[in-house]
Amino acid sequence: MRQAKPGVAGVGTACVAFVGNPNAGKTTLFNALTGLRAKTANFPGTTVERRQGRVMLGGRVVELLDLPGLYSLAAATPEEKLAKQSLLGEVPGQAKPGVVVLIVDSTNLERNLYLASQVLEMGLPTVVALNMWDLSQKRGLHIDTKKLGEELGCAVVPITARTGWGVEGLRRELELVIDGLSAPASSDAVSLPTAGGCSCSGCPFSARYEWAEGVGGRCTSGQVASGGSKTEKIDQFLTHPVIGVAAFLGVMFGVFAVIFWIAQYPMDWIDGLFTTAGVLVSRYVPEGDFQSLLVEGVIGGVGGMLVFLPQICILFFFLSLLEDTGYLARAAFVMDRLMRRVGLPGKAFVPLLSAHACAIPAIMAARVIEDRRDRLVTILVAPLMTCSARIPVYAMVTALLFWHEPMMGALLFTCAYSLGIAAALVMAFVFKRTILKGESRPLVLELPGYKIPSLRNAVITMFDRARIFVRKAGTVILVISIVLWALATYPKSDAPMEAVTISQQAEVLAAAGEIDAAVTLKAQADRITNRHALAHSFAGRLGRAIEPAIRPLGFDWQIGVGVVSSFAAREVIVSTLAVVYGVGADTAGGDPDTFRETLASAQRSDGTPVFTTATCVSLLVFYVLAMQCLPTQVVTRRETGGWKWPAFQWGYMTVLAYTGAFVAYQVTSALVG
């Protein structure tokens, strides 16, 4: 085989591939010469993610391509077919590219050779980034890579892209390759398998394997140090059955409970960042529909959406670090066993773990999953899985059914959260055997070794989320967002009577320098107003007319009303509650034995008590299965590439709540009454 001289056919789009096997540190390499100024996008037409990024050398602008890891070019799987179409310049919309960086770990040169062979053949520039040259060199290994060079036809450049070693030498070969200033080394030095010329009964595989043994061979020499016996010994914790286990999930409490002390204080910040800016706004916009439009549907709809962020980037940070590590593999072999006994794979347990965080950057952290099917399972029940979201629903519900008695209400939430895990489970089970059929894909991997994880790659990774979450879920959710706005302000209605009086009455009441007293009355016509507008607004009309079909859950239009108005996020439903029944909802939050003994003394238009025994059971089993998250409905739009699956996950989950709450009610009702 001959490679293609530098200067023709393709350099002249100034593109480079990077390829390399998982874990051979190709993305650290990616970021460690892009940084921050590359960006994350989908290919065309798919959910199979690629990176671009854009640098200086010798002297243009060059576009740096970061393919999926794979292990071979042959096609089997979607990221096989997307790296080979690209290679080929087979993908519409982007350059073929000019020069190819494959990257290969020297710890494990022969393995990476296999890919290697596939990718010189094809016939493009190429350089070897030989990366993990401090690892090789503490185990003890020697590779020679002059010899390499002339083995593979192509130049090879030992690099550490962990610490940057060896990248600017990198750099300047692919300055010369770019600019047509080098050569191979020698055409017809190179000698590689193929399907014709294959000596072991026409399988490629085996030639192929031969010849990277062989080239590795030649090429290597010295003994492995301690440091592979250090591997295996840790792993003999890691890695078992028990142990292994309990030390994941050990790792994850840890990781989770840095998460939840470390966000809750930038959460805060935004919060309150929001709250000013509404605060603010509504000091100088004059009082009316725009500066509600401003405060409720733009400003409460981005810091709605952006409070979640710091959990999404603290998360991918630690995401980052444990599989730079080489624990993340570790942790995916041990879960497998169990995880594969309702249909998904090992890797699924971290992003369906993080959902009890929030569902969002769960759905993102779902890319770890290589097969296809079982991503979208895993994205399709992640959102069962209980979130912060919905932590005040469940504590509103307690409030109810247990004012004062904290052993009851700490049973009942981990009914909620055994509830949900139960769901997904099961859930998991069906798809899998139905609309998703298939057994998971067997996991094959290779352990990486373990090594010092890369601050700067974690960083670049967080920022790199962050920006996706933002730009892609803010702008959607910031439009839903003022249209859920416009259902609950129009169409306007007068102020009732009572509120009118009550308003007179405080009027008079400031009159006579009684301000105390004129500011609760006040206080008391605008919930009266509210209450009413809301109840007249399409939102309400919406609740009404809903008011037949939840009947059977034990809701009436009022609670229908909260049911509509937190399709944007879950939590909305107790301010709503507090508006629809008079109490402001400011005083949800604020004061929560006036809110809990209005909903409690809350009563039908027959006279019976809204909030029954089994009407709040009956909320509590729907909150745990609603979809209601517009947020996680973007995301997933996003990751699915399209609203197919965001829609199936919205309608079979409420079918499911309504399902579950159906049940919950008639149950509940018949036992208690």
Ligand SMILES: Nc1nc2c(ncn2[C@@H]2O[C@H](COP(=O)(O)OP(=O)(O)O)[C@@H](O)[C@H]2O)c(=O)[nH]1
Contents of the next structure:
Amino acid sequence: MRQAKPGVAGVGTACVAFVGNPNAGKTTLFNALTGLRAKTANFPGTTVERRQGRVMLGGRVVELLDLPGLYSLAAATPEEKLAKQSLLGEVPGQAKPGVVVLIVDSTNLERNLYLASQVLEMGLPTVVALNMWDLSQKRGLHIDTKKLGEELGCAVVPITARTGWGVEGLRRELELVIDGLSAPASSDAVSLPTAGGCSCSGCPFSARYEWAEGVGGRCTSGQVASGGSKTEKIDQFLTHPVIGVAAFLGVMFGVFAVIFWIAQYPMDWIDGLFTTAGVLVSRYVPEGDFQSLLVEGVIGGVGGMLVFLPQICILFFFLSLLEDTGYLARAAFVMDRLMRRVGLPGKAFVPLLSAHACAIPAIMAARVIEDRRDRLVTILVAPLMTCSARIPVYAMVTALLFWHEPMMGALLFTCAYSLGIAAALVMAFVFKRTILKGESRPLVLELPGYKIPSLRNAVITMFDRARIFVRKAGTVILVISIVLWALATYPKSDAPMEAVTISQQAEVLAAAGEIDAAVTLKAQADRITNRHALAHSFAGRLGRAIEPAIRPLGFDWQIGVGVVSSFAAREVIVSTLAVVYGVGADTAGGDPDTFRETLASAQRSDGTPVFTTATCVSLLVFYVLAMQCLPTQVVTRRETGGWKWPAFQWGYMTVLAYTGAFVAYQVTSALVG
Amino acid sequence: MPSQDDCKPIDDSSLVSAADALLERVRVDELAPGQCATVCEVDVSEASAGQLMAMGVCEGRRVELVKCGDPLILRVLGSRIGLSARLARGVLVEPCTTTACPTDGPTDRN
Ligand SMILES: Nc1nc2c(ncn2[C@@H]2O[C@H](COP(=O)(O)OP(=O)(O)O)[C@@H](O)[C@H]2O)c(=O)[nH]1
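Starting from the form predicted alone, produce the coordinates for the form predicted together with the named molecule.
The next block holds the full complex; its first chain is the one shown before.
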């Protein structure tokens, strides 16, 4: 169309940056314009996120850029600094925005105009989207948009992002501005506040606020209905130190109940899908190493990661809904005083609680914590909470210790959960006093008015988080799964004599027509072969190599193999133990009776049982405290921006798990004898 | 540390004493609920001061204590912010003489 203009991003693609206060409706507007096409990514070399999406505007492609929500452009926080750099075009690999869309909450003009004054000062062509128009109308607030436009020196478009009302007008206005980018800037008649005109000594903020108040006052009129009073009434309860905490626990309990209840179905489907895929591949790919690589390495590894996806999706869906209503701010508010005892801010509570479903979304949710040290500590301790992948391990130990004793089983589960929580709080306390020293940032938090949440936002957030998880975690996990597969497969060893004899017997029986007996014998031969192969593989040798180190925990080399092979996913220990003790991996889930009996009757070389009470307790403590989850580590890396913190996390948790299991084994042995 | 029990109900005596305390600086957490005041000094760590100022708690601005306790709630520029008591102790204010905040943004109740 028109020739390229100075200040416009790239060749032909204009870039439009979205700026606004938190809770002004920026995400809602951005979603209304881009939908699912937008992608979330970090600013290069940081963990601050930006969203980008391309849309068609008036017949041309325009790049929309959603900057973090801000109260000011003072460049005091990383978000503010990056937002400012983006507007100045100083972020590497990102063009300087040609146009700024400033989202202003019309129900709170003064506070929002403060940021507006800073943004307008940068001199970029700007369109003001006056959002929440439905709310300000309902409250009887009359805002003279024309006058406001004159005061600000730019177009002002009233919109209701939630319903999409006025968004078409905003698009038209944007087209006009993009088309007219070559025209001289129109900010001539505008009197923005400057630091020089400061009326109070040493506070450049005040002048801006006076300006904002002046502009707001001149442009609004009307009898203000009591807009905030409903919010205030609800808040009397929800911010109450006792009722508020109780309400919060109730809400979170409800969310988790729903997660565990709903997520099991898609998890079963995903599991079934990958099992079917494995069966199909085994049928059509010739038997051998390649088949085993595909089935156990690739399909098993990817499937093991994707089963977490339903929980991640559901949790983010509900967190987004809660956040949109404004409730999460109240949760952080009431939990602040309690969390401060261990040196963490109130905002750390939701991530830590979410870690009980899965540590991965919890670590991603820790972003809401502003202070870097507070956020790091939260990320470091989150995996100590009992996530759902630990449940199979707990279930196995419970079956070994308390078979058919539901009360004792429940007690054991409770102890395991409590141990995780206690360990996390103690470690948070320790970290805040040692390596990440410093008082947690005192609470400063806007309590936005309660609003009806947007389903659309929640769905988009959910897809967004799922996409990040699959993309980031997928590649690394695939590689490690293949490495672990190789460790458990090579070097190959011949089938042991015993297995060979049994299969020969099976063939004889099959020839004689006794199919059932033949199948049973063949399965037995396979079990012996698998067990033998695993024992002589690298993983088996590693298990033997670490046996001296893990003997004080009451583990034998077979459990060692389990620990090594469950490095990437802790629940793998259950199927590995099934293989090393010769149950057959598929029986582990299918037939708990056989599985339990085989494990319970497993003996050490000296004839004593392996799974004594002390060993069981020690194994349980080990898995409560150990990292053993690669997807979590990958996400920690993404959120901390390097491998240093995931390495530290793995290290401290392994030391903790080892020490804990050691103490548990020695104490239990001494008590039980 | 102020707890929920320290909350003074807004009664006449506290208003009178507030009037007496005219030009006398108090900490923002010492205000009575519903009382408003002008900020005269913000003495907190730099990071927190930046956050506070961006939300409108800075010299010369008017704030109203909505709810005391730890954390407490302030109304600033028509929006409500939660503030840890530790920070509130660093915010010095001059209580207003009148009961109601005259200009307090469009979302002011009544
Ligand atoms: N009534 C109303 N609510 C809105 C409007 N725009 C956004 N919201 C709601 O305001 C809340 C915050 O919006 P969000 O887009 O998350 O704000 P952000 O923090 O600026 O990204 C959500 O509950 C939205 O549903 C609007 O125009 N009218």
